[in-house]
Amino acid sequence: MRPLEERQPTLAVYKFASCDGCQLSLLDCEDELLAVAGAIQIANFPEASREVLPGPYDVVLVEGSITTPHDEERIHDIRRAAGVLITIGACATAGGIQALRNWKDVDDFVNIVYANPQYIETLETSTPISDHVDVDLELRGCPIDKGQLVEVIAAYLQGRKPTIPTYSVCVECKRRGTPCVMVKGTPCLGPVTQAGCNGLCPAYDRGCFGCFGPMESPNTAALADQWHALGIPANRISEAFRSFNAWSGAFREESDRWEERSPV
């Protein structure tokens, strides 16, 4: 490969399992995507182009989690292939809803649903990628947020650091002068999750669900000793933290917790 310099910088896009809908959210940035297909050459990228050019590439965007043996072995190629490797949304940088799985026996599942189970190979897990190989950037969310995807980009191109808030919910919701929910006695996870949804769900009176997994920091022993003292039982505070980003550690820690104060 020629030097970056002589060149335009090649981008590639992988999926696991997944939805595709962080694929999708950088299609969806239509008039964004014009100057950054300006500056970069989209190079292996199936959901826009059947063109696929060999690697190894400059940029690689992963979607989606491991769940199979072909997958481990994929992913490691892949990394083997990617100068910057960036997994996108909560199914490459948590496991996804498909690591609900790990909390049980996947046997009973593949037996329930395929009438041939013994042509199914799959894991007993749905892992994120950064579990299996060396991760340079995690960009969060259910499904992640255009603008940041496009942030990422431009400053790889850039050359430098992008800006991608690691605060809570929270303060995008103080920000659009939104009143927290929580005061009105609404659960909500927006205090010990990531921002990045400018507090979508509060601003319509509804709590947060937790897709961009947890901040920075997060104290989410606090925030559900909150939630009982609202009256929410055990049960319902461990699934709340087990959805989109149930196998990120902070979240996955606290549903344990309260699974084990949970009545048999």
Contents of the next structure:
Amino acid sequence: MRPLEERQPTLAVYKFASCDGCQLSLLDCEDELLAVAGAIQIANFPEASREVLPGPYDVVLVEGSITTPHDEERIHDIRRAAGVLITIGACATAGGIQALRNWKDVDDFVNIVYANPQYIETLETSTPISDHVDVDLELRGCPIDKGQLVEVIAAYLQGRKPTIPTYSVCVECKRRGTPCVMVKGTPCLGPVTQAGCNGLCPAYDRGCFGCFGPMESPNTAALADQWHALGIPANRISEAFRSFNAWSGAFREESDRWEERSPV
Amino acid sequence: MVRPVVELDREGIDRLIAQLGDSGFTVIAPTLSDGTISHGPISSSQDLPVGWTEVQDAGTYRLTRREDDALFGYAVGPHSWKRFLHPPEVVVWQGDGGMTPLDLAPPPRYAFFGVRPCEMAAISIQDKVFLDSGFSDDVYRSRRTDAFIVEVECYEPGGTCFCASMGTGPGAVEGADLVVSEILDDEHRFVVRAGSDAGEEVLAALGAAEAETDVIAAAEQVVADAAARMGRTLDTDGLRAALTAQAQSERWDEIAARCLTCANCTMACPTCFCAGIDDSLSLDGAVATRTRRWDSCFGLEFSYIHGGSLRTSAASRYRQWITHKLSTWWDQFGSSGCVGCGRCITWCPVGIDITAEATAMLAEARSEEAS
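Structure of the form predicted together with the partner chain, please, following the form predicted on its own?
Below is the entire complex, every chain and molecule, led by the chain shown above.
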């Protein structure tokens, strides 16, 4: 490969266990997509083009979690052929909603779902990419925010640090001018969830679902106590932490803590 | 200087609002919005939260109906006026490849209608921060200089109000162009005082009758009654020294166990002024943009210097905030940084109460001093 100064950097997109929503965010960039395509060569992105150029690639976006023995091997091959490896979305960064299997016996699911379970080769757990290989940057969200994706690509091209905040969703709600839904009585995960969605759900009078995972210093215990004080039963509190980012540190621990309590 | 004082009825208030609009102001006032009383544009008194009030306590806020048609029968809402003067997100510079700054849109000329005394005090504090502390901030100045302020005295303090303790209400404080007092006895009327030359001009153009002394006395009585009905109180005697003396208190850890470090208090606070600067470049590299966004001392990035963040624990971040607000603000700006509006109490999702925490620290300091 020629040195970077003499050519456009190349981009590859890979998918593991996931719904495709995050890589679709790249196609969803619309206004920015042409600028992205003008600045970086999309070399391996089957969802966008049948043409696949050979690697290695300068920037690799990885979507999805590791759930099969085949995945476990494939991610190492991808890492070896990647300059910068960026994981995108809750599946790739936390194991995704499918990490709910981590609390159960996966064979039970396989036997219920598949007519011929003997052909299914799967792992006991769904785990984030960073459990298997070194990751250079994680972009959170279910799905990711396309603005953050463009910011990361721009920062890579310009050789600077991307601006990806790690504080709470509350900061975005306040900047946006959304009065706190929790103070008005609706349980919300915003105070323990990382920003990135621009406070989307509270702006529509819904509590935050925690799509972007734990913020930089999540006090999940204090928030959960307040939910309980608002009348939310223990099992519902446990379930709230156990969604797209169920397997990520603070959310996982808090969900376990409330599961062990009586359901009310 | 004796400024004119007039009496208006509700129709007179409508004429006042219309006159400000006709003079080119964007008139912003409390309105019903998002299940709260929040600021929005108005064109008549009908756009105000007529006959509404709210119930506020630590971590809780509920709108509720009044039994009258009061225009100002409520306390402060979730947002402060700093949204308009110190915007949450503003492009402060934008340039093309030649480093020629691109033109940025000029801000509107605002008339703030219904600024509470605590909020007027907060604006005066931000004036000091942004205009009078050795440098002048263009963003703030361009919005503040031509702003017209109609202050409204309080007669319905909220459950988390403690302006009487901070000397910032419920009666008017200095700084407004006009001061309105609403009287709700058998006759619904308003006393309006001019507080500046600009306010005097507006009153003159309005052509209203001078207020009688008994009406003025009635307005004063309403405020005096309100001072006795504050939802919270804060003993500030010795507080400034107590907070710095208790820097090593174990109580900070106890507060940190409850604190979410979510930054809601700082964003809701009408005097908190911190902001961060982000530089960005368009993908093609043609346009560079410098954006200023509200930031908070509760974030880790806020105290990040080479090698890491200075305040990694929640305890150190809460301590930084409350100590700055109630103690070191005096050293920096010559006043308290707290105006007793109660927003940080109401809008804390877990209801942490600045008056309770400060009182506890003060008690700790006093007992250590006594022993």
